[in-house]
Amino acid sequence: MTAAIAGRLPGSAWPQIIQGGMGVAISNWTLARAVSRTGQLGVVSGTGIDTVMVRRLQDGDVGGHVRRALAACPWPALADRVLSKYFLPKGRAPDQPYKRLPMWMANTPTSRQGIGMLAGFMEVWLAKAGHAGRVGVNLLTKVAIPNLPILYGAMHAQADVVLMGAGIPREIPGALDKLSLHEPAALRLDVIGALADDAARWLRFDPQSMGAGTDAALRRPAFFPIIAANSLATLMARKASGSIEGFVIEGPTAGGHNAPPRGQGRFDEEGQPIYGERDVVDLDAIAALGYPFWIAGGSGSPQGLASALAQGAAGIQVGTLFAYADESGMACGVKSQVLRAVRSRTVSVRTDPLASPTGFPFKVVDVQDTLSGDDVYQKRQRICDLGYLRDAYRGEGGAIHFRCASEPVEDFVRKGGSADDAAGRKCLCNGLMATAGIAQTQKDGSVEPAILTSGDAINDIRKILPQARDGYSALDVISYLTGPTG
């Protein structure tokens, strides 16, 4: 049994725009099938996707996308255990919390990552119907633990590309190709504190627990790695685990988590980090490599798409501008805030070095205060109950145990964290949850307020708000990056 495996395409093969993966499910299976549709490359997001199902069923899977996407899926039996436990036919009372799942841990049992792997199929298999238009995932390398039985699902429902930032995805290459032959897969599990013979730093998936009851092989992805410096790049070319297929490059001016300023940290007076030229990527020494590339951040323009082919690129991928189209996921009324916002020029993004739990650069918007504000978050009661971006530490005998800086200050010292380190931090969980309309109602009657995230150009929208109303599809977005430079 041999997996088809994806080539490495030159680049003129490859559509010019790609759309960004942008999460929490703004990047949902509607905008990637719109962008796709065009012949560009259509993203969605992977990140919190089976928190994301779950919260779609028990809003009564309006349009009863979710429940066809499941129909069309090879495991039967556990989409309909998902389905009776989740899907709620009338939606939630208006008050009424959604009901979480099972925190994902080192040694997540085989059901829970069922759920993972439905999700991954559902959103891919979504963005892929009735269209013959590529379609590509975006997961986190930093997210590790749910990413093998999400990417396993994707696989079945036919991904045309995986694409991973936020960290180092040697081995996701390699995974791809032992999932595509429902082999056994494994990822390094980052442990803080860990010893080198630990056996429960990998994280393991085994294909045939799922029961997929089939020989087959699978069509294997692309992988493009999310890479922000010329020395990942060389070590994803020479040093990761299978083929890639591609890079895309991103500048700190991109959305959602930027990678750190090399060398000593150095801050402007508003407090966000400085970035220099040792920052920027030398384009001519990725071009040497033979992969095709895509540049992100601060592109999303005919003229930015311009110079990336005049620079050796295959094109540019693009995030903000899709982010507030008609067809993404992001909620309406968010969307329709931050558009009259930009028209009267009262948004603003700002890189906080603190927000995220990570301790990763991460953009914030800002609405005059009034969304994704300090303001506004301060009030929030510190809670961890989604937990994807915790932190593995090692505990007494080698067990792994979890931290996360969002949680609440005296729980993150016990489990040994710093108190100055949790300081100013955001539950980006909970916080994009809300973004895509899913907000969760805690015990005390409180709603998770939204966090919003975009690349440093979102004021660039005005150039294709049209006057009559506060929207644009993702068509008007490519009608403008492939229109006139003039």
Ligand SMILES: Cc1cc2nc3c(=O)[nH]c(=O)nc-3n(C[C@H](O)[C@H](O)[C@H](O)COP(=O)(O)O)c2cc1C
The other form holds:
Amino acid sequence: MTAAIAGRLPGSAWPQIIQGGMGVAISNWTLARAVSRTGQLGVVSGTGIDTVMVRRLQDGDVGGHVRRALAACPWPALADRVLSKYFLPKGRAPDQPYKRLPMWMANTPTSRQGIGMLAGFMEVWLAKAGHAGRVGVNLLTKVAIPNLPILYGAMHAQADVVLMGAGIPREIPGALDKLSLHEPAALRLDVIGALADDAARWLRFDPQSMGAGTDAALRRPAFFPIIAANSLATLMARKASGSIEGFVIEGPTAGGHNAPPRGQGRFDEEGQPIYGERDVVDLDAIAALGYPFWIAGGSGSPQGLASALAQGAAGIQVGTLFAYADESGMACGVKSQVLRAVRSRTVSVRTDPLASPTGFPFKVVDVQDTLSGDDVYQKRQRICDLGYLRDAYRGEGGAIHFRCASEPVEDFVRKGGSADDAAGRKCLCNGLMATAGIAQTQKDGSVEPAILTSGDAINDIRKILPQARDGYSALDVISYLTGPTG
Ligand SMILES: Cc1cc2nc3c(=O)[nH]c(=O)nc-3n(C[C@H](O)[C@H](O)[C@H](O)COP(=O)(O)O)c2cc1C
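Got the form predicted on its own; could you also share the form predicted in complex with the named molecule?
Expanding to the full complex; the earlier chain stays at the top.
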């Protein structure tokens, strides 16, 4: 077995533009593929991708893409089991709830891990099909349990880059080294309330237990941590468990989750966290670390690209402009609703410090009939049935249990959470699935409402939105970003 190839991206030059990972399934394979074909870096989101895969199957797998990818995977018996359980050739009956996957646990059974692995393979394989461009995969450090199986699946499909933020992904580089050699990998599970003398809890994944394709080494993808502070960059450069190959430096204007401000507790009159001088990343110090870096958050313009390059960056990572492109996985209804609001200058984005059960500030677009509205939020029956954002906590006798601040308040409190901490929390798992057009119909017949996230610079979409048409393509975004600055 040859040693895994670490280090630079394959190919000669770094891409100037990274299309940011956008979960759930907003940066799907179609979007990433369109971007990668232009020579820039398309990135698929791996967050919740296992649920996305089985929902696509239950919706009839229109176009046959999931089945095409599964037919190419090195685990045919597992793929057959997934197909026979979840594929509905005619799709679901109206109002039929999606069959759910079992939630991820501290000791998730191998068969369930395999579904994550298949899904990681599927999305990257589809994004890479039919061209030689590079494809990245984005995961959230915070959603720790599914990450190793998804990464291993993505590596079998030859993912070129792994990008991870929302936490400190210190152990991931070493895990990538191990997975590339088909060796068991482990990540430490954070457990709320763990005692000093409790044994560490590990999330383990053993490629050998998946039973195929373990003779030749896999190419080890480059790893780019997504960070918002110099201290984190230094930590990752010096103390990560393996090599990193670059950084994405993400500011608080970016879509999705944001890092909380330093010196918390200050809010503006709309309740948004206030960021200050201490939150500004010193790019000279980043450059001095000697890695290529990309700037994210409000950089999606030719001027943003020029300014990033002038500051020593390799380029920019852009999310919001791509999120509303024709190829993105956002459901058509909400996409055109927002594009109309952008055109009529009535769209607004807010940094909500409470919405996400993770406790990180989360950017929310105010859109009618979505969870951003108080009426929709109040009307929704709290339920936790996907569970990606749950926290592990120490229960009686040291047992590990899980809770989520957006589950029913009484359940959260019974599990040791506080009612105050549950207030205002939104079910991002269900909300983001709904935004991707795969909303769950609950037992009472209610359909989960969507929640939309975007960066503060959402109005910049006007610069590329043609008058004659309701939408624009990923190629339009690339042409705009690489076009004249004047
Ligand atoms: C709809 C949407 C979803 C996002 N989801 C994620 C995510 O799952 N993981 C992540 O690391 N970043 C996520 N981001 C951040 C983007 O990857 C990117 O860094 C950011 O959008 C760049 O700033 P911009 O929005 O001003 O272009 C998301 C952004 C958007 C707009």
